[in-house]
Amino acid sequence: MRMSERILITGAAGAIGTMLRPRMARPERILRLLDIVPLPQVQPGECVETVEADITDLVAIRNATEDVDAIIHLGGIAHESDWNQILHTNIHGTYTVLEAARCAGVPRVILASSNHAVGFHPYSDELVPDYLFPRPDTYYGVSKAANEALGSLYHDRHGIDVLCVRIGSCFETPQDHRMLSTWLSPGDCAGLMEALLGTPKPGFRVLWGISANTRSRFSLNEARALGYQPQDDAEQYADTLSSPSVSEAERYIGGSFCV
């Protein structure tokens, strides 16, 4: 009987994957890190397995899902690109991960969605709700909306628990004035992933991934209901950021992606 849980993280060499690696390490947990590029060398005592594979390769991803308890799917193009690349890597890649999870009997998949899935919604006086209808601002945003739809399908048809996290802006510190609202700190990102891994029978969910920012314009009702307890606030960095220039894009959730 296997005593340790095994979590597969795709896109593990990327910015968020790199931040999560040390923060999600546990003695009783094996992190299986997958990326198309070589990953940093495993350190002595680190409970880590590394896999170099393309997320669009079903055979390779199916092999990587063997004996996995959950998947955190971060792999893909993390910015706007041409349609064919977005279609192949982000949309087909997510299909591949979900199909591999189905074949391997993986019960839970966390999908990294984005604020850009709903980027062309204008802000209002109300908090941006969970489950806001898709209104993507780019091909990249389209891919995230499509991935949420794929997650819904794989839950309803195949019974996999799928949690779609609409990430705001996950960086070590806020990079601009907009992130005083949208920032997700690395620590809170890890805390959110732990909550989503531990909540019993969540089904299909769409939720915001944002820290407890003073200037946040996003609802955290769904995330909190699943056990998320954010600790960080971007406000501590406010004095280090220049004031924004007024632009039409400030009206929209997607910010400069809407220009």
Given for the second form:
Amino acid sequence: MRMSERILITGAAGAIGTMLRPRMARPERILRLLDIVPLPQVQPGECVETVEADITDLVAIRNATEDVDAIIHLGGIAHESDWNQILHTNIHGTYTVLEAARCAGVPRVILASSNHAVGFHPYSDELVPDYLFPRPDTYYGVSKAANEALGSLYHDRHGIDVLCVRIGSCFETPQDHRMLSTWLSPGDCAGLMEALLGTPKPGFRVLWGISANTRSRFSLNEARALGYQPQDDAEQYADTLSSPSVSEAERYIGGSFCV
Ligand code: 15L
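Output the structure of the form predicted together with D-galactaro-1,5-lactone; the preceding block shows the form predicted on its own.
Zooming out: every chain and molecule, the one shown earlier first.
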């Protein structure tokens, strides 16, 4: 990376982008924030550039990738939707971002994948491994599995380092009983992104994005091998989340997306 690095974050006005913006700010770093909706104003002293663009617009995204050292691709629909929208925004949008990265020579792309790419796997007694074969629970989950496949292609064919993070549940605090296992705190999310930006020549990887939760059922082997050191544990919120019994949906990785 150059001394003054520039990182493009797509979907920067979304929930995770908003949490990352202050946490990934560095004096020697320019965050280029891109979203289809207007972004909150740049504050004095913030090293930020804003771009209003659609991730499916190749010309616009090609322009936005100019002079960029890495891309964190968060843009897209973050829940189940109808097939045509998922296909266009999530799958074609990710193709567009990877193709723009290739044209601009961006060496590294972090893709926000999701537990829903493998949501229909039931839990077993083992930790859920890295690289678990896709078993999507929704069209949304299909798009995340497809995006991992696109990332694999762009690594093998074009040499781009592509890191697919299967995010559990990234919220300020865990919202329900399931998230005592799946929670990724905002701080750990930022720490994971920093690790993935900094690790030398990672190639293509698929890893879990989960905090150091006492009740986590997920392998962090691949994430830790890439330098991730999670700090937070959802357990501190356990008393605030009433759960008389574990729901049927919690048999599956994807939780309520599976029912
Ligand atoms: C996701 O992929 C969603 O974007 C998010 O809103 C949550 O539903 C999360 O998964 C989860 O499974 O908790």
